[in-house]
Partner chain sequence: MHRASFTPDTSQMSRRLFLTAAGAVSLGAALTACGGSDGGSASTAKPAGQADIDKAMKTPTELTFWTWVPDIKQEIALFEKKYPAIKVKVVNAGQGVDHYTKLRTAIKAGEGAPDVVQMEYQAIPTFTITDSLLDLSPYGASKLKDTFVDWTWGQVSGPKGEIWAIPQDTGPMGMLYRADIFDKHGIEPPKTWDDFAAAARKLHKADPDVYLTNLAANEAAAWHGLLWQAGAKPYATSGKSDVSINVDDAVSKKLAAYWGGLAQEGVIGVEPDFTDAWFSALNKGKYATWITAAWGPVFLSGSAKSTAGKWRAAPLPQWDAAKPSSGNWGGSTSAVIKATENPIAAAVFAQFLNSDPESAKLFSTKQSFFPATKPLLTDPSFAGDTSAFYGGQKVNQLFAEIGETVSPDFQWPPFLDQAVTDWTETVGTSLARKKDTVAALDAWQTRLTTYAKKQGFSVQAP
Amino acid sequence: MTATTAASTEDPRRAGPKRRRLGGPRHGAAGPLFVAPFMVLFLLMFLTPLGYAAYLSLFQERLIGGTTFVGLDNYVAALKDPLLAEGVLRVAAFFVIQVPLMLLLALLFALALDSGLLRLARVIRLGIFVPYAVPSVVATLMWGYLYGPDFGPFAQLGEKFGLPVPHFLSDGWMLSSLANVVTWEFVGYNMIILYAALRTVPKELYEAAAMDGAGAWRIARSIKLPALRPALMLTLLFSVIGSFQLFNEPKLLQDIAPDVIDSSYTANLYAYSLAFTGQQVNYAAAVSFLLGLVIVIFSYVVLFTANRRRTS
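Requested model, single chain only, the form predicted alone:
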């Protein structure tokens, strides 16, 4: 019997123990270790302040008795507060005005960039995205200067050429002026999301459609738009949350147009004014939680309506 045959017929029970892979048992603990920093920050920076705000919303500061537990009285008062209702309705109107225009522009820019027909597409894409990199405070101050009825360039050009210029900071124009600022800031952000979604569509679909005689408009309508539905839903959800949390732009323009933008112009601005100007921290916490509930309900209604139309 040769050495090879002897090795092959050797009793496997007499073979030495198998080597363990180095670090094998430790792989199970690697996942929690990587997640632990996020969980700690999430607990400290999100859940803890949220729980403390919920705790504050159940109390009131009274002249007699000091801090008193009142249960849901702050929430009942907030539901009856006409200033909060006006602020919520105003940001709802802002959503109806601003979001469709912003998403339509972002969609058109994304389709144009993906078509491959534009020259200097990278430069154009960067130019559309750059406003998003500008902080909202800087953007609002810039547009506030442009809107100025006395010193703004729009007013100066209108006066020079004898053309009527709308008072962009008046009561009738303020919501549209805010919508313009937010649209300028976030069109590029939404365009990047939609453009990234378009880049994931297999090119074979475009080639097959072109071979079947489909033109650019037909491809965009039958292939690109259906592929963009998840991305459009994502941008729509972000827009709902951002619209109802509108704060920076009206807060900064309040100094320029104090007669138009008061402390309750938006729901978020109202909660801020209650907490830091009126020193009603407990009531402001209740208002903030109700605003969060409104955002959840509105987001659900929008997503439910969109999904229902898609399935039908």
Given for the second form:
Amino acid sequence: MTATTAASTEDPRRAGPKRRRLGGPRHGAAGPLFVAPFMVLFLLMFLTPLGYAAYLSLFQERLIGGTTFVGLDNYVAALKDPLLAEGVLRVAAFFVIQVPLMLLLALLFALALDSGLLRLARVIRLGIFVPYAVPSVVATLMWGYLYGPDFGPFAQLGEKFGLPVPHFLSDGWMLSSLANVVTWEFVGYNMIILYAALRTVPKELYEAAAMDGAGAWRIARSIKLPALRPALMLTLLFSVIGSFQLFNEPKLLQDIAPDVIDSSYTANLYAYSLAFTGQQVNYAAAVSFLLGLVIVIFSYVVLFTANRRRTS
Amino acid sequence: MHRASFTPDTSQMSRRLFLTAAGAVSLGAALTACGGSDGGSASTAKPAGQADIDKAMKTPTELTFWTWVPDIKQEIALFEKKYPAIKVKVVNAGQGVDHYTKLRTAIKAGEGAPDVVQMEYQAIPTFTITDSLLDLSPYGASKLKDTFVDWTWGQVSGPKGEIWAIPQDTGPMGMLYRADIFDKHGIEPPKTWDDFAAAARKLHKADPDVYLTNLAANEAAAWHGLLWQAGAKPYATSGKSDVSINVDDAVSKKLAAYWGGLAQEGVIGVEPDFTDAWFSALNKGKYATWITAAWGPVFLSGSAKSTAGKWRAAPLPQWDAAKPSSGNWGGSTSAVIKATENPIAAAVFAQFLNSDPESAKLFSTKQSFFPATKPLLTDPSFAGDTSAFYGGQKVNQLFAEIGETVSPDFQWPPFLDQAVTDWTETVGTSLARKKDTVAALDAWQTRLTTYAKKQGFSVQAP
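Having displayed the form predicted alone, please output the structure of the form predicted together with the partner chain.
Whole complex next, starting from this chain.
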């Protein structure tokens, strides 16, 4: 199986240069023209703000005394900033616990839906996906209400049946409570990506496997999972980026648990607070750049280890 | 909405009106000083002459006004009727931190800032430090001094006689309490904070599900109001870059020991306010009092409908019963952005909006704002209003009387947002977690001092 996919992905690559050489002269002018709108937008909407942020991060503007050029001072300060380090470590912990759980759930749902054994598969599929359609702000407000320690439904049910319900908004539970909200929101999204990938697996493979005597589990393990690898990689990368940028959920839960979620609870929240509460835009820019760097490194590490496992 | 906002959601308040206008009452001509009918008496340099003002008010102009006040069109219509050449475009740019963040960004960008802007009292120094507000004294604002409640005028005035904004509404603090719960447990409305503490212990002991009050661990504004009442001077600025920060002085420590002690004993609540749980708690009688401001009565009557008729209002308990005092929580003003191209029209508009008797009255009837003008506070149709929610009590009159005991000397720091965040993460957290609140004051002091120094201020030692 792995040999087949490897061959099929290599084929077009080998054919590529030949085709390009053939078509080169004819499409010479049209190519850049087609790409131009993208490049203009890319330049305006991505590179320019990025460059501006980089530029900002080299200065220090103070309420008294104006703006001075400080070189890399902001970066040096940010690297030494315990609040930033704590925020990054916190989201890293969040990533390690929440992402595998969420992807595992998404994978199980995708496999179950793809197995064709479920009744009402479409309804279930939609049901799992619907939370993704709920804006994260709304989702967080809703969960915030459900978590309520006195009058939240969980607490009330617990009281009614004499069960001990944990204080979801306390220091010890907050990360799990956030993980629950994020999982609820994104399982469906990841499930759809995985499910779509599963649908592209040729039916013949299943037939061949069945003829070789493979059961449903064996097919899932030997055919479906390997076929899902690129899609899983994609969801994993999205999750790295999403986790490290964790913002909406803690920002909103801050209102109901201000003693647990402080202004530097996650790195992204910290950058926001620096810019908009402390008016330290320049330092916030440096913090954001460092956060971006952390995400790049993490993504690379994840990709690298996953690829190594694949080749070994 | 992000709750770094310093005042409660006023749009919510206004939806819950209980004030009814008991007929229009003429307030006399005392308030029509807007625009400077006899010009030129302003104390600061280059006052705008009456001729200039007349000319500007007849020139077709469009003013942009950022405000979160709902239905303010009615007040604006009055202005446009008097000055048909001027059109006012209303923009709702959000509320609280959102509003100020957008404003700061627009001012910095040099484009897109409004001419006139809604601004809470405590935010004024944060914008004067960046030199963003227009001094209104050359445009006749000085003459309005006697129209407004004394302490509000202190809040909008600068050290050199500048007038940075025109007061719109206020929030002198008082106490709303559940008469039925008090009666049931034989508790008298506490006159002093000592009585209050005793009542808190007594009530919670008698009924462990009920607390005398809730001191919200996220409400820096309420804390500042209580500091104000206790006579603390947490912030002071002299000159532009000299600031003194005394958030851990003796008065503050007394306050921290008191509230921190009650929180640690577990006889008061410390949950965040304006949340689902908190609304529910007020409805279900978990708290027997709400320490709030003059906008609180209307707000509560809309938010805790199931408890109608059971509430009463009283002044805050006192530290010294012989010298009653109170603090302020909330309320806002209209300020003019310095970069405006129409300073005269903008200044006249800000003044008219808040001092014209008819317009000011609309705020108190249509938006249920607690007035900042003296004539309105004594107006029988306002002060004499009774509310069934408060058992027929004249709540407005009570808060009007409380307003006279608010000290005019309280100052705000030029970096309010930071002060609020730091309070929540030190003092507020200590309350919520039942830790040492007095020690948390020191942490607050340290954090704020460090911040101020980093921002280039020279911080005076306390």
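No experiment lies behind these values; they were computed from the predicted model shown. Residue numbers count along the first chain shown, from 1. Think of the rigid core as the biggest set of C-alphas that the two forms share within 1.5 Å after superposition.
Relative to the superposed rigid core, the position of the CA of residue 34 differs between the two forms by 2 Å or more.
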